[in-house]
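Encoded as structure tokens, the following chain is the form predicted on its own, with no partner shown.
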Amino acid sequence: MDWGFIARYAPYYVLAAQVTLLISLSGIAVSVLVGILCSMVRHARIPVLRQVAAAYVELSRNTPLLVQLFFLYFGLPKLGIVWSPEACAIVGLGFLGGSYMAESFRSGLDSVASSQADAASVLGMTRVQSLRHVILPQALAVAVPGIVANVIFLVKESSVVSGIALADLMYLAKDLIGLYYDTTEALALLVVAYATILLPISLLGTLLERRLDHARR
């Protein structure tokens, strides 16, 4: 192990990281509005767009990350739609993690009984009172386990990102292994930045699981 280079390319491990982090956070955050926004159309039923939410979810789901960001980042220009690589791999990071999440709120959705709704109703309660203050506070608490693996699924999705010229922590091992050949220490960091981001995410999730969890008893 060679330490020596280890600890000069450390700090650009550090700088790569925060790009993995910022594009995953970023990604995720479209991820959820698009799995919320899916998840409601496809549980309320309505028509049409029902069956659109449905064919998105497929596609996205059954199609390689790295298929949609190379469609996004070199098919769509030449239809005159320019993306920057970090717009490209936030908006295909969103697109995928957004199947997922729908997934994840719907089954959350559809374990909350009809009765619960029908109870809110009788208490006077308007259709988005019912909605905000209880089923979705009960939908949440099943579909966490879920979204907390969605999270981590996405962030480690995020090293996919390399392919469309990214520079974040998968591309600076693969540049460093290509100048260096220095295989085991690159990828040795590669595997302590991607540790220290997941574990505090996978700690943080299982104590929120957890609590929810008592909160239901």
Second form
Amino acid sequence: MDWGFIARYAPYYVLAAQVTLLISLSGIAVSVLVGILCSMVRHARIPVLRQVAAAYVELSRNTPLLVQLFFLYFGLPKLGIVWSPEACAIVGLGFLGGSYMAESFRSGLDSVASSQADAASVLGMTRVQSLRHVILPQALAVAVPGIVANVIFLVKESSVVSGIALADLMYLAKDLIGLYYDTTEALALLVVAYATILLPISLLGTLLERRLDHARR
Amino acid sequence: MPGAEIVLDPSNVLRLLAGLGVTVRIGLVSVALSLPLGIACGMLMTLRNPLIRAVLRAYLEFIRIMPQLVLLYLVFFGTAGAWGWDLSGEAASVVVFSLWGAAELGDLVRGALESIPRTQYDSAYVLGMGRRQAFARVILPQAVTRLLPPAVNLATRMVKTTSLCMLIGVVELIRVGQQIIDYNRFAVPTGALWIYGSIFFLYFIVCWPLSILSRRLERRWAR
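What's the form predicted in complex with its partner chain like, now that we've got the form predicted on its own?
Next comes the full complex, and the chain you just saw is listed first.
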């Protein structure tokens, strides 16, 4: 192990990790928005839109992110839609993650019996109150493990954006391997960087799951 | 829209299908290797030996927390850098997907085996079955029904993840698509749109039936 190399290039990994984090977090934010929209459309059974949402979920879940990104980044400019790689990566992650989030939200909402909403309205709660105090707390407890798994999944998937020339962790590692052949060191730093990002999220998820588990506590 | 001829040209269609063949081959070989490895892993995970448990747990967590692309780099570039191994891209991909499959499937097998109540074993013994008989005739059939839907789901994920193989130089579906686009750069400037669009749907056509199968199985056995 060449510790000099590690000391020299570790700061670059910090910079690249910021790119990975920025892209993933933006992508996750878009995914959550898309997911909420989709699950609401499907939960409220709005005609036509509901079928569109269902088709979107199938398309997004059954195709790889890399192909989605290549289509957005190399394909769409042929129609005159030119994006920056950052925008592409965020939209791509949002397109992929949206369907995963939608499924998690939906499983949460579906798990709350409709009698709960009836009971809340009998007690004189408004729709918003019943959502805020009765439905969502129960739905979230069921949905949170899935949401955390999706967040981890999306951060991991963001490694693919190196394929459209975004200087994230993967890209840096490949660059350093190509430049200096210090393969072992470059890969060790890469593994450490991803573990540093993902382990805390995974632990936080476990804690959150326990905290929100009202029903079984 | 101009440029559709690029995906209608029979020679291009054949090349894309050959690329898809490589993609599916990597997926199938990996799934085939994952099955025995995963079952073995899962059975080991149910053992009470703390050392075996800790080692398998660490293995599973490492595979789960690392992006698949990092694993591909570790096996493809890492083994070359550290020990001078000269794995082909396809071999490295199969190794990574099998290790991944063994870990994930192992956890599924463990979950399925542990979900079967102790009384099922006891009842089998009372009926005069031996350990092996009880496992093969009573436990396994029940475990398989719980295992199959997520296992099919894992296969779908594996096929999707084969798209990453092109990033370590495997000539599969996407790489073939790039070659066609580059070859027709001037004749069909809008080729990228059509080719990547087609690849998108080719992946969908392979993965969608698997997803539906997984859901059907889940629904049938949920009852």
